[in-house]
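Only one chain comes next, encoded as structure tokens, the form predicted on its own.
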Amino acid sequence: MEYDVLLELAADMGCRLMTSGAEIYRVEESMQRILNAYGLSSAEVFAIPNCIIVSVTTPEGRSITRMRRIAAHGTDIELLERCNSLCRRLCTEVLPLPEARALLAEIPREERHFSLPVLLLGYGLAPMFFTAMFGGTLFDAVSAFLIGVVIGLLQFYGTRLLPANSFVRTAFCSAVASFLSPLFVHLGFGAHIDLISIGALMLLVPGVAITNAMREIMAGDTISAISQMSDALLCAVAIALGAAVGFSVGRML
């Protein structure tokens, strides 16, 4: 057995599932029965948002361990769908290590890109949902979705100019859509600031985070649930700084 390549493959796997967003349990649970459907029976994992350790000891008594350093993810559901399938593949037809680790190297290359027209109308439809259900009109759900195409060219090309800096990214997309709500309605176009900029913010709100925070919290994963929930507070914090920023340039001119 190529207990270094069977490491490998479940650090992998691990650094897959973690990058599309997938919780803590399931990445730590996943790169186990791996390891276990392989015949190794003593593994052991521990994994936090930005990193994943796992160490084993062969039959011969020889530990071998491996530390992977994780950058910034968001999350892919389809991506975790994929990580998902090919781990019960290989857990139950345990396929040989150089056909496993092909058939995972071959996820990503597998995964959908839309364009940018597509991923802008998904920007601009979502708030102008979002404010139609809070009760907005017509016109401010169009404002609405015009607010959420222009957070989307932010965050677009904001992901290419500063890809580690979120906070930074957040701010700014909160302060141009705090300041374009009052400039729609002043110019006639939507009658409700605040509908409208609560749906355009709702674009920016870290929704997944904290439920996956919340879910740590109640696995008992500590640690995870920390670094998570600092994170989506900092989001917050991102948008509340964003929003005053841009409703007082508003408010100036």
Second form
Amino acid sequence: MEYDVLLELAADMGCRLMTSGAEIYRVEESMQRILNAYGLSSAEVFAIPNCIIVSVTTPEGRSITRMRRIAAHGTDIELLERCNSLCRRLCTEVLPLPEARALLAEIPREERHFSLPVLLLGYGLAPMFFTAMFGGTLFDAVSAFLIGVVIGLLQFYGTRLLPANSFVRTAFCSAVASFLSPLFVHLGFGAHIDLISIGALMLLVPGVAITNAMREIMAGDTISAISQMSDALLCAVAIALGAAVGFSVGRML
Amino acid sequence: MTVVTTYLLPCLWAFLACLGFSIIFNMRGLSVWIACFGGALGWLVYLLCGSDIPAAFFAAIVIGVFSEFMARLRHCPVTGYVLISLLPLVPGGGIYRSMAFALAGDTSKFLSVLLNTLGIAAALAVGSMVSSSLFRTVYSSMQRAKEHRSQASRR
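Show the form predicted together with the partner chain, please, the one above being the form predicted on its own.
Up next: the whole complex, starting with the chain shown before.
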């Protein structure tokens, strides 16, 4: 059996799962299961949020190791569900390696993404209804929708416009959101500056990082949990800093 | 009428806000409606329990159990359900208000709002942690009992 190819398959699967936003234990367990299904019981897998290491010893006594660096990524549930079902299938059917690799390579090509207008609609809907949920009026909700669309554009093109780290990008988005909400209220569009800002900031709030950190702790991956938690704290600080700047500028209107 | 405006409408808004987030997270199919329903359910529990730190804790427990159950039912990862359903409860307002008080120089209000925000975040975290661990323990022991019974009946 070609163990190099098998290891490559497992590492690819882990990489895909990690970039889709899966928890560490899911990544480790999936890779381990694939390797076990193909007959390697002595596989060692270690993953932290930005790195995966797999090491196996072949029956001939040769050991092979693969390491993958994971780039910064968002959350992509569609990719996660597809990888998960392929992983289940590989573990039960044990397809030939070339076929398995072809199926895995197929996933990003087959995967559907929302077009930019639909994505922006999502970025608008979320703050709009959060503002309504916290008790805002109809006009508050509409201005939150517009601010959400602006944040969506910034997030989408932000990596090109602001090539700096995510801290700066979050702070910038937060500053724009909390500058625009007093502006809209000043123009007579909406009445509650705080509700509009909070609705818009919900897009940036580190909910995913907090939830993931807790799930890592639950699974016993403390290092990953600490790194996710510090990510969440940094994100919250970035939001507060950006909002402070935007708020002060907006108040001068 | 008050029931509609104080409980049902906010839950409908929570549902629609979660729908927006499910687009951002590229979620598809039936999963979307399950996750959005979880978000609305969590917000209803939060409102019914009095919109405070314990309320966030109970809401997180309900969301955790609901998501784990749905994930088992549909054989797909629980990650997406929990992520989206918990989002309405994440204290974005707390971060904003504590920042506003800090800017205004009102230290005592800043500290109390900040502590409340941290408390809600911790309640969410502990709630979702407790519910998933409990669910897994109960579920796996139930599965084992089921296997046991089917083996016994075969004999």
